[in-house]
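To begin, one chain is listed below as structure tokens, in the form predicted on its own.
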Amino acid sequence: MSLEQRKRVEVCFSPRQFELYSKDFDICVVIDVLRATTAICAGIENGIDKIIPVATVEEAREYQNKGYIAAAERNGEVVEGFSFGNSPYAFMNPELKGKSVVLSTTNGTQAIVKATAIPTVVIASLSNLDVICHWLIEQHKNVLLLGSGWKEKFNLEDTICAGAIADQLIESRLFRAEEDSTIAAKFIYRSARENMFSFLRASSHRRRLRRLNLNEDVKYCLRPNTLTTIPILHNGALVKLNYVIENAL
């Protein structure tokens, strides 16, 4: 395949900068690896029925009023008034199977809003990582990755999680980069990925939980493909995409 015939594939730091990337691109990928992503992939493989991600507090808490399950972050820590934040631990309850779930976070689910300019919306971390590639190479379309960041700054777990996207998308092939934000997260991702919990120890984030004694936490979501399921964003909630790829783990 000629270079002008391969798809691109482009990583957009934050969400600060997404209307500086998103023409053109018929997928989003949204990554916020501490914490968000990576709870809602493990809570929808677990079972839970649908998360509606919603950018505000005040969202989360009238949908709690109408009775829904809702949880909500800010700063890492649990908002008030909400019996769970985005731990990947709490998405995992067996209690949560079959039902809906309502989420906020300070950068993941304000993303996810925002990445609905583009057609098709789908969820991404370090715990999907191989079945998230697996999908995006078959679908060959463009691809937009979009880290979460810290309030709409870059971070460095984000980047490398993209960069690991962009890498296996563009060694495929199929793909080809043409924004340097792109080239810097695969390099990035190339220097931290034999030990990517060393390389974060000193990332503004991971201190940040570590504070709050979520380093188990942390532990969990840097753990690359323990996870096979992608959510995708259908009529404003995440759901379970069926797709299924032979030794995914």
Second form
Protein chains: 2
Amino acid sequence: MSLEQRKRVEVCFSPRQFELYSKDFDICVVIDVLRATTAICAGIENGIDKIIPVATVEEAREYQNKGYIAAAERNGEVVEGFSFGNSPYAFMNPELKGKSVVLSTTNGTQAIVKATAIPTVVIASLSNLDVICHWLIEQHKNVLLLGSGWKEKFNLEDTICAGAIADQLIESRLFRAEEDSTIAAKFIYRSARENMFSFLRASSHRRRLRRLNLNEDVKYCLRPNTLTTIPILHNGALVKLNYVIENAL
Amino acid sequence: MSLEQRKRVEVCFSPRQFELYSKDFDICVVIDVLRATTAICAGIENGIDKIIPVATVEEAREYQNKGYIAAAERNGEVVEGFSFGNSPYAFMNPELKGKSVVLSTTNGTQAIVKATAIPTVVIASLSNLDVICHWLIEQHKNVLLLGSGWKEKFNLEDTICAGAIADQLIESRLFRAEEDSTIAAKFIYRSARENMFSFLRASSHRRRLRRLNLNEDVKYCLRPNTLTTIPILHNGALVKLNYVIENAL
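Taking the form predicted on its own as the starting point, write out the structure of the form predicted together with another copy of the chain.
What follows is the whole complex; the chain from before opens it.
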């Protein structure tokens, strides 16, 4: 396919830059590897019916008061008054099967709320990397990969995941990238992929979670392709997209 | 030196993130490799007395009306009514020796104006890489490296230059980095340094300047260590810092 016919795939490092990048995209892929979007993918794959992302803890509390199951995390810790935060293991709890869960996190749910400016919003993590790439290639629309970052700043793990998706899409020769941020993300991913865990050893959020004894969560979040589910935003809630990879592309 | 005693060196990718990073730094190093800060370094080294950075073209015009020599660039081109923009070769014109020049550019001078929130502001480019690193190491203060980016977005060439400075400072073992942006910049620099010109081939601004037939400017801007001057902001104007490397560190 000629360069002009290809669709665009670009990386936006954090919600702070979203307005600079958000024009002319059909699909926004939200990424918060440590840990919100990994937890969302794991929860939906393990049978949660709906996850309702909300930006503030107050909104989560209002839902809780109406009888909803609600989860909230700030700065890596479960917010007081909530029984869980954004640990993927908590989202795999069999008691949540068929239920709706409201979720507010430091970065990920804020990014999802911003992303709604783009018509279609889906959720990615390293856990569902290949399935999301397959689906995006089949859609063949302009894709913005939005890292959640850390408090509006750039972070490494979301950039690596975005770079991994951009790399697969560009390699299909059906997509092209124009932005320097996309070139950089792809490049960082290619250098990190052999040993992501050690590459991320120095990253700021890894250090933060290590202090909180969350190393098991981190290991789960950095393992690629353990899941085959794509959560998609539908009427304000994340639900399972009906999609199965039928043939390798 | 123990990690705690080390001073910080961090990279901020573009003026859009400046407020997220600007606290607790003593020195801000502004970088706009293509081409504003390269032109400023070349101009000051070649005898321009003062360069007055202004954010808007209107301000540049007001100075011009008062009889100042003024230069203005937008989107890579000289603004109508100005005799030059931000080509480093224009700043080496012998007729400018001993003169003051007012300058407004798309990205670089905007970044300089923002940087004034930090007590000391100096100017870097690949052209004066080693001298600025020597000087920063001697100062041993907290350093923020501010890329000018492209219209508030991340760009590759400023990130590579910032990564090169961060790398030298961290290698001295007198500085440490905490932010993921700094880890990423250092990493991108290390991968690009063997062949910067080809690494940047795909970069968005290179493409932009190639269309404008500015390849000679680009070659000059990407050549490291052709200059030994550090421009420093003093009472709103960039002047030559009185500094000569006396001994290798």
